[in-house]
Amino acid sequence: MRRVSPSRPARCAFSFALVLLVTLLAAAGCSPEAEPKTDAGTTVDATDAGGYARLVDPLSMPLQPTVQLDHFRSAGDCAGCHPKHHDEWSQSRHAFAMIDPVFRALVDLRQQEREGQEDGFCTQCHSAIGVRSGDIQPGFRWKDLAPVTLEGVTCEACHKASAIERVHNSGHVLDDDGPLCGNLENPQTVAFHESAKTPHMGEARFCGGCHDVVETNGLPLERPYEEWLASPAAAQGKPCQDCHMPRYDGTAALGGPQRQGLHRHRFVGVELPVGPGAPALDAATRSELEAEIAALLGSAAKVQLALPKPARGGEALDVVVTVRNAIDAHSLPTGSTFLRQVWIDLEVVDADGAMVYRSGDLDANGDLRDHWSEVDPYGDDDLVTLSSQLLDVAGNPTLFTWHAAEHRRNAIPAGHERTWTYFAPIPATTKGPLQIRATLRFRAYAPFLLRLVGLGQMVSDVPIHDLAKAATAVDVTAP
């Protein structure tokens, strides 16, 4: 078996950072670029007034709360005028935000390391709230903290966005003395809140205000504003939230005018809240929810297989295949990607139904065969994958951001597509017709982090998606 050869990547004309907050594989059967550092904002090294160290960004992590916690209600306040809403941010990620396991996993073993200096950096995004009021502090215990401050992305934590003041690590102004701010025109101010317009509400850059993040060596980790700010959806104007937030006609609360293009909340993405803690679902809002995120993932990608020449017995066959991203907006993949894997799935089986060679398949514990393996570590010599990698000063992969001093991608850009070629050995005996097939495949989480982790059981709970397939045949000649 030997090694793919890939042809050089399709050019963009941007420089464009793929998302990664941990990399669950080393990157094989590719090139992978370095993603070049950036300015981190203003976080700096402080002292609060107990004398402990801690993070500090006066926008995003105050040494002092720069909003109180009483002024901010709870979304389950806001779901008396508008039911439908509450409904579907409930089923959402922003709810879960600040209750998912992994991500606890994560600020537990960062919290550990860094002896709670850096408690604020992840949690800055999740809890926008909790962060700038002092609910969270240095150390914190995640069951001490506030009901509202665990709703993470919750309704005021956007709808009192005043401003933005930069497109990364927590960049939105909040205002709790505030009205709520909104997209509608002629918003209503009621007795229980005051309304205002604010057109960044409908901008993709109060999107890339979190969800672009930055570590605090200036490591860009994830970037789909960035992304997005050179795509052909930006150039279109269609910004984040007509994919992910879908239009509909009717009421934005009970009792109000009868409105054009409101927005779902659910915030459509590519998985369900999964794990302790994720939100109890009835049969229908579940496949109904399942359909959404399908049809989302189904979009994103087109695969294409070519045979440059005949298959011979006893010589490799050479197996073109070219991976398109068909999404408008932002690099395949993007978003929250530190707990993502997309690889090609490339099978080649006989006239008899036997496997003569194959690539991006698992092992026996469900992982990929590349680093990250525990039974066949770099066992995959061919394993393409669009994951990114992070390495550490001595260059060599690590999974957490903060040890991580380079970061190197490999996503395909909104709109471009990338070509591998395989080399599949076919011997001497092998009875022809061979099947090809083809496989992008994705899953939100990698089982061995989750294992690393101590989650385990959730394992079962990650479905692996097919975004795109390509097969062909082709019969073989005799050496």
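What's the form predicted together with heme C like, now that we've got the form predicted alone?
If you are looking for partners or other molecules, they are not here, because only the chain is given.
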């Protein structure tokens, strides 16, 4: 079996026992995995009829509420005085964290399988307010959630973070009665809220508190902060904010003083909010956002093709491709690398324009021809991908983090490069010169993944970006 089925996976007694064992071991601070990097902080409460233990974490998944829902204000309450921050945030993926249809589909699957006992896990970062206030309960339904919970990573999920206890799995302390944290010099006083100088707001570990994700069995899923710690950017003191929250000069609040170095709040990354529930963007905003994403992605990589030796008809041509991660701050790719696709599309074309060799092209469904392809599985033996792969206990690929026992990574660390050699067979009759083109391509979601979670209609909303390209030509000598 190569593929997980879209329906509920079979729950044999073995997997039941395993799930329980893993949870208990994680709770005891050890795991059957190789040394977990961190303690996922999970403990076990009452066990339900199905044998699943409710996940509890005193900071991020408390059994009893630690904050009060009505102490958090909606982003809409900030818009009157901070219109630019509000507009930008509402176009960001942070505002979409609890709406995102792919997120919802996966949470629904986990909810079904684990009978709601792990419902706090995925939501602890996507809505820390919802989980800690008890608005999100085992077996919760999306339509019953409070508006501020559905605002996801909303203003006060960040600006009421008074301390950082751990740099993963929703590691922030949320002070529901506290002042709003920021770093303005002498902020104007305002009756609506108190302000507090909070240096961690400007640091990478503030982002890492949510951006580093560790599964309940200790398996690291997303580690941009850990990658950053070892990067040249960390050595230069260049945090996440420098690239994902570009600076501008203006006013922080309507009528406030002119200031330098304010922070854009679109949190530009790799994609627009797309699919059902996405905000309606006017054409100008949409093209601005697309341009910001394209610029960020365009800065991520360099591709080089070594000058090949002349090809000989009837033999294989060596094509040597090097990809350099031009980001000095984290791996390429980073974040949810098991959902993203980053791959090399390599073409060798003869003098008549006929394709002599191809790797990294798409099948009739728009999928890569790897093990997930429904029409040509394993059809592209040479495929080079930088995406990561989750494997279950039996070693089969899975997309579901809660089935994963191993995370196989292919990303290139900050500032590093990697080289691959393709052996492209050249038929004896081929007419040169050959054109060789290598393109590093990215997309947020593969079509098979969207179909798997019942969102096939979104396929056309997910663009493919060309991160970097290289081209060269080579003569063909007679066999």
